[in-house]
Each structure stands twice: as structure tokens, then as C-alpha cells.
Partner chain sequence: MSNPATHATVHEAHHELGFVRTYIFSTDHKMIARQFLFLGLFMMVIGGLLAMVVRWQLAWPETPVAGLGWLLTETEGVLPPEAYNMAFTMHATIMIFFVIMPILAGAFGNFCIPLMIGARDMAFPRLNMLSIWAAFLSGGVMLAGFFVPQGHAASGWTAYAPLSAVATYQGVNWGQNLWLISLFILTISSLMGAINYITTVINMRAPGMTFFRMPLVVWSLFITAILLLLALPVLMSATAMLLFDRTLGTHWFLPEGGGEPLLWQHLFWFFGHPEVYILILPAMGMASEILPVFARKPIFGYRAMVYSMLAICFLSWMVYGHHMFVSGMDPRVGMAFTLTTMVIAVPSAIKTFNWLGTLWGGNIRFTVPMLNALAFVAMFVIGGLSGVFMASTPVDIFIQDTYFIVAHIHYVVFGGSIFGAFAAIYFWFPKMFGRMLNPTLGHLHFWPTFVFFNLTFFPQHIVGVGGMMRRIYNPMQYEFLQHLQWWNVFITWSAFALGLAQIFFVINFFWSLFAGKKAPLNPWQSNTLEWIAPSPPPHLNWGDRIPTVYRGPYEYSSPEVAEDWFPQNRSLPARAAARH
Amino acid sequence: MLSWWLPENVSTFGQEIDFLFELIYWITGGVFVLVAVAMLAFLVMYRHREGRRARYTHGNTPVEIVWTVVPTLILVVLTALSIPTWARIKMQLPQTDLKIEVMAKQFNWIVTYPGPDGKFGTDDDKTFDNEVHVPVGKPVVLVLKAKDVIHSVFLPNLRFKQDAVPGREILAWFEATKPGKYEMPCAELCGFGHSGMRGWLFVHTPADYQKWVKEQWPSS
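Can I get the structure for only this chain, the form predicted together with its partner chain?
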């Protein structure tokens, strides 16, 4: 029931992450209960008694093989279940016309939109401090950069985290499923102002998003 504490999920791939989390929780929880019960039972059953002599045994090869093979199989299956989700999230960038640059610096997110022409580095680029606006139900690609030290864009509600590294341009994406205002903290220690370095992700309905775009770029 650890998953009770997960923040509400509002991204497409978030469900898959939560599913894996839940699955691993029940598997590891089950293993823990088995081990703990066995241990407590042994401690009670085989506690010291006058005149008792411990069982003289050095082990048992078939048992060793079983408890080597079974965990291996479980872990390989977990790997097989994890990798497709990982590939979908981090390796398959969706086609989209919505690209936003997030430049991290001590201790702010500088968010740049390419404007109507869709190109960065032109006159209609527009820059915001600590604010990202996106429409719901549409894949968004973030172009992550860092000016000074390593930062990490964390969107707890979208199950999104990606470091921004100086000297690199890292592409990452998400697709929000529910309009709202979501916190965007920095998750990598980046100096004395690390704590409190955070922005907001505004997920708008398509209509609201169009309205916001109109306000920002009135001439187009």
C-alpha cells in the first residue's frame, strides 16, 4: 500500500510506471513476508533448550539450486517487463510540433518557446521564468540544457525526471492527461539554492491553451 502515497498520476506513461511499481511492491512484499515469517518461526522453534542438539547438516544442493533459479527467473521477468516501458519513455520520441526548451541555471528554469515559426533562435521566441504551459493530450518534447551545473527536471505527477547537463542537449517527452497546475522541482543537488528551485507546469485544455498562445503571440 506504499502506492497510496504516490502523487496523482497525470501522464500517459505514468500508468505503466505505477503498474511496475505496484508489481514490484507485491513481489518484494511477498518475499519479505515469507523470509520474515520463516525467520521468526525458526527463532521461536529452535530457541535454545537444555539438552537439545542442533541438526548437523552442511546444506542441500537441490535446495540451493531452487533458491538460485527461482529468484533469477523472477528478476529476469521483471527486467523483461521493465525494458519495453523504459524504451517507450526514454528512447522513442513521439512526433510532435510542440518543442519547448528548458534551460536550467542556478536556481531557475528558463523556459523558451520557439513561437509560431516553430524554430528556436528567431525573433518570435519567447522566454518565461519557471513556467511551462502545455495542452492536455498532446505529446510535448522538452529540450533540456543547463548553464552551470547539473539540474534535474522532476515532474512528480507526470512520473517524469531527466537531468539537464551542461554541454549537452537532452530530449525528453511527456503527454499530460489531465489539466491542472503541477509542481516542477529540481531533483539534483545544484548548490545552496537547490531547495526551492522549482517551476510550475500548467496543463491547459486545448481551448485554454490556444487562448494562452494568442495572448503570448498576439500578432500571429
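Same protein, the form predicted alone this time rather than the form predicted together with its partner chain?
A single chain, with no partners or molecules, comes next.
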């Protein structure tokens, strides 16, 4: 397992992402080793030797079929394994009453909560700079927007990454499984200050989240 060098997984779908990542890692790593060993062997076997003439060869049809069919089958299997995970994460939205708007701009995240009425663009909206607060164990839908250029919301610990594109409203979701403070950098080169564009995701226990909500909307 490769979890020792990946960020801690605190997402409900993180295990599926990690499985696919590790599977692709070991396949590509194995192919790299085979190609490197074959290259070194050929360098030795077919090195220049005095008195040996070059011999023309047209190729080897069975070998060519094998190195075409095997990668094709590997890609087909990887696709078949990936489709269910992709569909669950990217093609479906969970039923939840917690929606948060994240507006990306050079070079920060403008995070807006709809307030007790559950509607964006009303007087009870609350806006925060580079801070997202959510409860643990509850699906969260992010409404992603961009003000200027393409940005990308990246939550490594939640295996979440989604572009924010100017002129578009993109919905994406996650569900955190462990309270904590997690980094939220921009993962798309967006200009001179890109490296400093970083926010934080605060995952609270249900009780602490309700306390935070009461602090923001005392009259609710």
C-alpha cells in the first residue's frame, strides 16, 4: 500500500480513489521496469562488435499483436473499474441541505453561506475569506464559480479536485469522515500569486458545527 506517502484520507470516497491510484501506479511502475530492463538488455545484446554486420528485420507480427492487445486490455479493465467510482462522485449529487458557494478569484477563495433561509443572494448570507466550515459525516455540496481565470479547488485529504471556470456554475460534493483542519490550495496555475492562493477546510463535530452556526447567525 502507498498510504504512507499520501495525505491522510478523510473522505467517504477516498478509499476508492486510492485503490485506483495504487492500481495504476503499480501497473505503470511494472511497465517502466520491464521497458528499462529490456532497453538495457538490448544495449548489451546489440552493442557494436567488430566484424558483425547489421541485419534487416521487418518485425515480428505475434510480438506486435501482444504489445498492442495487452495494453488495450489493461486500459479496458481500468476503465471498467473507474466508471462506477467516477459516476458516483461526478455524476450524482447527494441529498443535502448544506450548500456552500465558493467563488475563486486571484488569489483567494470567497466562501458564501446562504444563511437560515437556505437561499443565496439574500440578506442573511455570510461571506468568509479562505475558510470553509462543515460538519463531519454530512454530505456537502460546493457551488463553484470563478471571477477571472480558471482555478481549481483542491482538498488533498478528501481526494477532491474540481476546476472553477469563469461563466460557469459547477456543483461538486464531498463528505468528511474526521474532524480537523485541512489545506485547500488552488491546483491550477492562475497567475503570479498562484502559490499563495490557499484556504482551509474546518471539519467540526456536529455539536461544534452547530455552535459555529449559532455564532454566525445568533438569531437563527
